[in-house]
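Shown next as structure tokens: one chain only, the form predicted alone.
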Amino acid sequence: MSFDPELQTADVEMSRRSLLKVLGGGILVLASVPDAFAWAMSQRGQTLPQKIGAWVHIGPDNKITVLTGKVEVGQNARTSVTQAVVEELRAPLGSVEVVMGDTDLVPYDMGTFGSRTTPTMIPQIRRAAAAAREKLTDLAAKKWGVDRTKIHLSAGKITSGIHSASYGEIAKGQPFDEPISEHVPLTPNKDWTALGHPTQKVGIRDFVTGKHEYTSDLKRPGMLYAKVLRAPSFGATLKSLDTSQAETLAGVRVVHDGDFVAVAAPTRRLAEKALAAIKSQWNEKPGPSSKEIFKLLRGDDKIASSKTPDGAKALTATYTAPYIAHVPLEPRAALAEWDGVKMTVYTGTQRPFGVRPEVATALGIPEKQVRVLVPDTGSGYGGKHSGDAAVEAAKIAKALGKPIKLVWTRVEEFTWAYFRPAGVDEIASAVNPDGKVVVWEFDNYNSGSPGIETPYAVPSPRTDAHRTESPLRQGSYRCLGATFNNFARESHMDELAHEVGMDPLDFRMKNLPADSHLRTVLQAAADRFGWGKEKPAAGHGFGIACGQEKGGSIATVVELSIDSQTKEIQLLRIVNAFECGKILNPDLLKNQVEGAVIMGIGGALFEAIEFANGQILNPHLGRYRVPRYSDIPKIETILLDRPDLGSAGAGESPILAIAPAIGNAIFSATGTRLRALPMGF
């Protein structure tokens, strides 16, 4: 049998019985979730199924189904998640399907963010798949009578000596389900086969084809399509509202509670024709601009440094980052069904399991009434752990009684998405003369406290990170508030190694302890760019960083040009450096490290949320600025494989050396230190 997503169950945790039902007859393996994985979720309130940490068919056509609450935002996990069942089960690729991001079917997971999904989703699916193979290995021998270590799997086929029989044929008839240990026999690193190598993105014809079928091209009969009525500014409330001229439109429903107003047609086009019919008055009040943000947040409060030793030179610096927003290939977007008693939302998001009580809270019903489902998605960023569009998409469908499309626009996407916090970061430090660094206090504001430990081997280091309110709404972002802060350190870093006269290089190996993974990283970005064995021309600049986050170590060397007219920064060449462990796929890794660096030279060079009295001033393409292809010059990535060492996620941590290593580049050509983003003169 093919699996079908669209086979529901009553029962949200879902009972062996009902599940078994759902999959049909074969073998069922239910992993035990290792114990700090299982505590970390249950800090959050919920309860773990009682064993299950990832879920394993083999059915009776040989399928093989997996079952895993993360989702597919473009980082690949499916791929990685295929990859590991190929590689403990001894079968096809194409014989695993990967069922994700359904709560009606999966086990419970907090979401897909903080780079878990490699160091905790794929040992639970090589567990699983590792028990599924010894259990087929007991059932064929004990069929066919002959000793379990004469049994042979390979390419979905078991094997003894004259007997042969595909793995479906001996799971039929045998349902069952126990949990395992995670001690269970596991495929040594150097006799991997599908794992460790490259390997086609699962589903990429249907990507490059068009045939993926993303939220926005869901549709389903009787479908209405939806847009809401958006406050003129942050904080409005509505004053009056007047929807007749909407509603004299043939097919038109206005849906209306409190401050939400939305309108309903059978096309697109009609339903923005009578979203615009709609009059509406606002109570307003003022806020704050982008352009008086850092001293906001920075408020009035004296912070005392520590004295500088005797010697030691001294050097305070302030940093700042605006907010930035996430930018997805696919803004938000969902569909919505209400069957009177089950609401049923697909929606692009990294929380599926977050928004089932987002919808739940906003509908009044118990959490169990609620089924999402997210199909492979467009990107996230961080930027999609919320269910603003299905709650909308939710309201409007169990108000009217239909299906509802709600896909939400370049702006609103730019104005109603939360975004990346803005920061400001004050350094002070002391350094001595042979340039070991002997003060380090660092205070962040507003943008959090993620990658502000220092890895430098400084003596008693002073790090805060202080609440401010926020005028905007913000959120996770790729790698968190570490981006910016990284910025900060690895800025100052290059600071204080000019203030004592040494090489950028030479300064950071010296302040790094002897055991820091950084060190291995810079050296090899190091030699592959040819640090220190020429100057730059006039004009140009040489910079380099590192950073260190979620298990992954990055360093990134920049080698640009700087117009002496129009003070245009041009990038020519990008080498980096990263290490996360034990690599699963060495294509889709590199695929991630450069993404991220791409996606760091936005945030260094160009975006800026521009805003004033609760409005965004330039809420579309044509306004914020992104990296074009023209920005991107050839980069080049070393990966360090580290088969000692379990795997790490690299969906967020390669972001962030590019931005200091742009910075420290632009002072080498010019002399002058940038410590606000985005940089330019």
Second form
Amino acid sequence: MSFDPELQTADVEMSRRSLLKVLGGGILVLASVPDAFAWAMSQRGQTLPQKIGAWVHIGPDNKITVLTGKVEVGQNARTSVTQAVVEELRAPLGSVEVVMGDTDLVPYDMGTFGSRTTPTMIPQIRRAAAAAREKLTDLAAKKWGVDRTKIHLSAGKITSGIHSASYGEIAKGQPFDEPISEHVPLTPNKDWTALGHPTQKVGIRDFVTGKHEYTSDLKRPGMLYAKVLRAPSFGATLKSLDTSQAETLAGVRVVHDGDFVAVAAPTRRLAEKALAAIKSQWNEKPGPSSKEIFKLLRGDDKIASSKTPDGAKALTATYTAPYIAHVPLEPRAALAEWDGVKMTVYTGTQRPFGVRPEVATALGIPEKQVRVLVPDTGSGYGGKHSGDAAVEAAKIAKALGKPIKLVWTRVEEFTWAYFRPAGVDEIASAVNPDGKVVVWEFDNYNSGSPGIETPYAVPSPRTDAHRTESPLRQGSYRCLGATFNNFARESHMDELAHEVGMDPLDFRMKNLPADSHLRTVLQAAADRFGWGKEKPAAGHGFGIACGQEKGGSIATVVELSIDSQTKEIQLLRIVNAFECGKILNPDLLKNQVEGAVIMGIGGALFEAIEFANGQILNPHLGRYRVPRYSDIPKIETILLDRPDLGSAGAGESPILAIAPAIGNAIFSATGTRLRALPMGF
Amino acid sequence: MSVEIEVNGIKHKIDAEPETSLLEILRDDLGLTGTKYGCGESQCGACTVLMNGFPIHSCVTQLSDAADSKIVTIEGIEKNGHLHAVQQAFIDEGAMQCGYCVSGMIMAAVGMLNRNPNPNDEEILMRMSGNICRCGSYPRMMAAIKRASRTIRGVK
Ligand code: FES
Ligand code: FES
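Following the display of the form predicted alone, present the structure of the form predicted together with its partner chain.
First the chain shown before, then all remaining chains and molecules of the complex.
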């Protein structure tokens, strides 16, 4: 989109009003917001707004408001942003409020994914907060006529000798619209008192008391509950529709636009009843099933593989992963309000600035007439990049002129969201008798290139990601395709180790470059586990694996046992070592690492979407198993702090090593190599 | 048809079909949105509340079945501004990520500890396995439940 000054002015006017409402007349507000909008509308993600006030406001009541386009989906971004401000602005924890993902208020942001909050947003917020601190220092120095080196900021107070004032008193009437200096001094790691220390999740009390309002908890006067009529299968088109019976129910309204049919009613039960009263017929088309999916995705292209060098052992193997669902515990939900000009939509999404144009396009209105807000959400895991529920609710709200709440059912979430892509990985390799890998050819089909490059030192490796037509809607996932590509690679490395009769850990060390971070995490996890010890009993297996993505390095060691009769796999112990540079909050980091590992257990052992002819056959938690308490063994996690490095995000990479570690342990226990996810007998 | 139910010590007359789910009544009619919807099929535990002291899945409990019984939701376990031991333990252990499962988890744990304040690991796993935490905060939640059990029994 090109820069449009008119659009910008309109946006500024609108956002001024809303910002004033939200911030209660904070004085720094007006000068700052145009900046963010000019940038958002004209640049679309090229650079970040440079004025302090686009990011940080200090109200006369000493309330510090921080604005970010990132959202909170359980990764505790709200907490780490708060820590960053507390640190740089020397502010008390309780004085900081973070406004997240409100497209009318916050600077444009592409979205909360790819573990970008920690490496990009946190430094940006720190710089803005530090610049605000310097500005306060200047203002106080001027006011009191003292040298700025004599000014002291601490716990929300500015002091110098006999002088003392609150931030609000000093900031009063002063617009912070100067740019953030490139050289703004950041607090060195060694002086951190907030960052780098365990800090409770912000607002945790509201979560244990049930007070926190997710999108699905919001209510408005006059609000109607909506239900959408779903096609019986993907790609089906409406043949005939009879809503007459539904319309006879008092209070029920029907919205019909092409293949989109929805009902709305003052209560959920009435909306459900109305939906059930609709008669519809659909044109359906046949489609492939999960049984034949890998053949379909692989196609029959011939891949020429290179010659095996003399003396080396060649190995080829094929690995597969099914479509899996994200299963966020809060299904997609939206609350939409139309005031005749503007559409305001609350929804749980990881990309509020992506949902805004989606809604605008669906309604045929300019983007500036859409505001998207994201209440802290019941998780996403890469599964909430789109605005499906937001678009549906907005369409109904505009058609009826009433606030509309739409909460997807679990079945809808399983069926109409998008999936982590299914994939096929083929690896052709060769290894010298001394354990050096000398040929590495890796072909991925459908699930994509993330994590496809090998971290091992192999002479001229070849990797290709082949695009194919996916029969199911597919999209992002925690760590994207890397989880599967890493499963294939780390399983294959284990196979090669056994080919040459080497210990899997030694084999990895032999092939990793000297400076690889994986060496450190592998060693740390192996040491804690006691790698190399005797197996305690027959049917027990040990497996090790590692992975690297987005600046995070993980190694996981697994101990499991397999029942000789039932062949049931029982995880007994998991040891992780993780490194992602300088640690910002060890407590929340550990929780996130272990959460990712636990999610990975599902993909490794249980999860697979079954489908046929455009229908999902197991859209229920009773038929799609996710990890539960009883599936979780003892987990130990070592966090390796690297204060000399920048901080990388950690929401994704820790998921990488668990599935191959389990597969390798299964081989160690049984001598059987399982190359298809989910693994089981 | 009108049904009388008691929720968090307050009696309510509810005008709804007897087969309406208790979850819907709590959330939509009574505005007690702390209890969550996760599946509607008794598979996830997000909707767990206490009925006469026992944890139940409110999504599959019909209004008529809840009549004349005492329902307690997450909003009803805080007493005079004091959090229940399980709530406090979830805070102390940082036992959550997105928090969506937490109400159900806490109510399931409260129900379990009401019956047996000192459950062993096996019992905890058994009684809590109806509750899903998709964020995988299980290890922390386990620790929180044990911490709450100690608090309730008055041991360190
Ligand atoms: S919502 Fe009741 S068990 Fe899932
Ligand atoms: S904390 Fe997110 S589902 Fe449990």
